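Single chain ahead, written as structure tokens, the form predicted alone.
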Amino acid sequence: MRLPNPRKIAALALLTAAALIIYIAEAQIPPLIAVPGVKLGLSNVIVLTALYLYGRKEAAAVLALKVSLGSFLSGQPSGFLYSAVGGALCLFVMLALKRAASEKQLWAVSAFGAIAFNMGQLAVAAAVMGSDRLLWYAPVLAISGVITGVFTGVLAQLVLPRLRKALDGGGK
């Protein structure tokens, strides 16, 4: 039987945490622009640093507990089915396109994963309100994923090596 490396553990517990924080923190600031469903989807940065430095599983940890805990602590439990669902279409995405993009193309993979987890957080609107009528949303929520995709991104290529190097050792 083969131990888990303490060292990979508490690394992932951080980056829980951070992804926790920021999700809450996140939650609590006021929209930016007046279009709903709208925002940053900073905790984003970790969950796709998480994917590039462990793997598929290790992110899908990270993004499950990031969503389930979130939900809970931020006093958002309705919002959980949400990010649950634009979570899961997110990271199925960024996966799938991690096979075909460098660490420098961070940010179309953020992108194109961001714009899976609006369109996965607008099937569940569209389910939950018996509508198809939420659809005419969709473009809107494509641009604004774009946008809110490649900054997450560059902000995810901008940590992912010094939170490589800080986990080598080589932050001392």
Given for the second form:
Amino acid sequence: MRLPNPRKIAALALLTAAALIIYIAEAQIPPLIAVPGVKLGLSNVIVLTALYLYGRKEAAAVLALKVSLGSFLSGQPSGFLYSAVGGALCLFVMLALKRAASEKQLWAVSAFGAIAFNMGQLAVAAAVMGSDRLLWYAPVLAISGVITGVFTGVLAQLVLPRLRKALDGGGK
Amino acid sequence: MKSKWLALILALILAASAAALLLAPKNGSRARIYKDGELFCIIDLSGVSEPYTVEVGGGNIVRVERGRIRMESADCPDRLCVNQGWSSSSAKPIVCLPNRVMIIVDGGSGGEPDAVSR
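What would the structure be for the form predicted in complex with the partner chain, given that what you showed me was the form predicted alone?
After this comes the whole thing, all chains and molecules, with the earlier chain placed first.
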């Protein structure tokens, strides 16, 4: 087994910490729209960044740590299942799209990822509530996914080159 | 892949979702309250003369008025259900995920807005 690059480990730990801070800070903001599951999802900027800086394994690790630690540190462990399923779906969609889309199209990769996240969340909610009537929320969540996803994607597009420069050499 | 195709697909998703929201049937008069996935009670909103409240499963208090219904208070951590406000149509279900309470308004009897049913 190849020994992992310590610079990379340090960088991923920093990314994970940043994602957690963003996640917890965002959880303190009162929701603008009172629909369960509608939120900005700013911490996805970090997952996207990890995906494009390093790769899928690293992005998956940051995501898994963010979701598991984040839902407990923010005091809402009940949110874990929603974020876990949503996050897994989101990552899956973003991985698939990454092959087809260039870095300039990060905004779109992010938007599709956000839609997938919201749909995964909704599926868990429907299962928890034991009712498919919740699917009424699907259009609202799709619209919110497009808007928040494009926003976080554009942010990631702005962060990525700067972070790449800052991590110069250590990123490989 | 071209950016315009990606944008087009996203625009289509937006349009389809907006259409689904706009075309959804409005103005129901029958409210059904679910607790833990089971039907808790059915309320004919058009037949309500005096506003009253219903307690659902200990943690949620539902306020019923003529033609509309809302979550008045809840002991859940996020209070999203309370913030969802009044609902009088199936386009706006009220959901309290932590307590697993859900209110759905739909057609039922006397679907027209001004119907008086006894």
